[in-house]
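Given as structure tokens, the chain that follows is alone and in the form predicted on its own.
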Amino acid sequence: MTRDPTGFLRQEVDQLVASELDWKLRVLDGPSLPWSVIDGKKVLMFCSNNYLGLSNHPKLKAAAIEAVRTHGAGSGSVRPIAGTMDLHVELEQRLARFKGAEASLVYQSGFATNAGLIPQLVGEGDLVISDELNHGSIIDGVRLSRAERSVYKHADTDDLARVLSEAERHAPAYRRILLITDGVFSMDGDVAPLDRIAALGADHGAMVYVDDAHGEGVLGEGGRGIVSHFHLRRDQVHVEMGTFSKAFGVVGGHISGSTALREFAFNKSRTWLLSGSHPPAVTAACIAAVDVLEQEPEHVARLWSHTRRFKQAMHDAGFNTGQSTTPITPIVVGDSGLARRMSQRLFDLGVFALPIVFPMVARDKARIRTIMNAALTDDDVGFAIDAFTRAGRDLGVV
């Protein structure tokens, strides 16, 4: 009898069922609000990445909808033969004058931009020195690389500058090194102190490339990011890299810093080159997320104010919400399976926040990752916050 030789698919599959480690998907029915529609019952959305609400804007809305009337349902081809419109370059220069650089280049997606774009910086003969808890993406590009690769501790300088002042000895002499870091950390909420990165960088002659798909919308000026947040020269940060899919409240990834920086991405960018463009809508709407952060600072404060007390409210209820210091707040219970039954609690008490357990954290460090939304009300905050203190509570987690 032939062998199965898809046999192992349902097999791992089981694998993951019996270790609490599967993902069950959760179906959004209509669009992403503060009280949404999910699996039929409508809860409190609480575990987007739509920071500021702007996924259903009425100025975004609009964008879309006319650009469909003047530029079609799709772009019809691929950036460098005839998919660039207008509305691309438009896009490309808005956000360069946001971000405060000298250029800007849109990709298809986040993992798309540091997929395809840090193998092209580096390969055989360059090294790669990377924080221990970048996100997916920036590993996977860094595979692709073919680069050696060094690995410090989460957030820790001192053992960046061991690693640092090792790569200088070796022989023979590393052609580039490329060191990366995320801005944000998507699932502890805290901030990478770039500050200190970059200056170790310039003293160590490497590229600094920072992946703030977390921190846009969120840190610095009006939400112009990490770099802005501390205050730093972009010729200290070579390589800002984001995404419409967060704050911007749409989709898409992006890098920003000097002209040949954007010019070297799009002429040798595989995921840049061989991906279909955004359609008109997509490309229209991050525009108008822009316009809104630069004219509607309201959102951002917001965001932060709503942050600061539920924050305030975990740590006074006794929960376990690690090093945070952004909208990002996980509520750390250990035992994955113990997080799949406090998710479930919330959804039955009206609030959608979902486990995070391994491989995306630590076996033990199993979580549900909450993210704060500048659309909600006061008393949605309020809400939110006496369903998990009862959940907690309830499940024996405080």
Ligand code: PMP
Second form
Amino acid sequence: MTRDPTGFLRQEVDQLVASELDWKLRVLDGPSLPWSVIDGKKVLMFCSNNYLGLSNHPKLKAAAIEAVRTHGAGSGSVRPIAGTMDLHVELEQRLARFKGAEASLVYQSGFATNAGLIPQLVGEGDLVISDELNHGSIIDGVRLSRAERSVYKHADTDDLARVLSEAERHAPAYRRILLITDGVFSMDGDVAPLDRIAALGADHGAMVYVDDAHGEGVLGEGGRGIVSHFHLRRDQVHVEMGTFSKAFGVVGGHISGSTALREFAFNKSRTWLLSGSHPPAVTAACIAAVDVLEQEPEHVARLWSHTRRFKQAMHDAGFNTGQSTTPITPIVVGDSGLARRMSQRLFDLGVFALPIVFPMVARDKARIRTIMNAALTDDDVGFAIDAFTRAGRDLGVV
Ligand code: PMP
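Given the form predicted on its own, state the structure of the form predicted together with this ligand.
Then the entire complex follows, led off by the chain already shown.
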């Protein structure tokens, strides 16, 4: 009898289930709103990346519907052949203006951006220097390149300086060095010291690449992101990468930088060249999101006032909120079983916030990762504070 060649599928899933490392998919019945229906229960959404509530903003929805009327449901092609529409060009021009950059380029997703661009920026004979907590899409992008890699301790610029000095002594000399970091770290909510990283990059002639997926719409003037937050010049950060899937409320990755970067990226990134372009509805909704950020600064202001209130309340209640200075506030409980029970207790109390456990974070650093949302009312934030305090006391966390 021949062996079932797919037998490993069930076996490996069973192992994940047995070690409680499998994903149980939660289903939203309807839109992602401050109060969403999840698995049939109406709960306060406290872990979505929809920071500004733009995924349901009337201007974005109207733009998407109108684009279907004027441009159809799909683009019909990859961008380099017959899939570049006027809407794609408009979005890239609008984004570049918003970011204060010479040029921008839109990819299908943030993941496709990192996986497609990084292996083109560096290859054999080059070095990539990466923060140890960088996002998985950066890790995969680096793996796809043939460059050597060095990892520095999380957000530790002394360690980065050490790695750069060692690189300088390397023989034969590296052709190019790429320094790459997340802007805001998604599990901890801390901000990369991009000012010092950029200065070290300049001292050592390295390219500087920041993945600002969680900084856009959050940090900087009117949510322009981490480069704006640190008042850095465009020539100090060579690639500012981001996504439309979080604060912008839609989907799609992007980069901003020089015109040469844009042209290099679209001529060489395989994920861009070989994958169908965004449908008109997506592109038009992204343009509307840029409009909203430019015209309605109140969303970013409310995100921060809610964030300050929640962080203070969690601190006063005795929770460990780690190093976060952004709307991502981890409630670190330590043990992964405890984090799961806390998440379930919160769900019972009407708050949806998922546990983050090993291997996404260290074994003893399991947490509930909360993400603030500007669309919440003051009463909603109060509701969340009460629920966390109660769940924390019930389970002996505080
Ligand atoms: N980079 C970071 C830091 C992220 O958090 C994410 C989303 N999880 C991505 C890249 C990928 O973005 P996208 O959802 O657009 O693929």
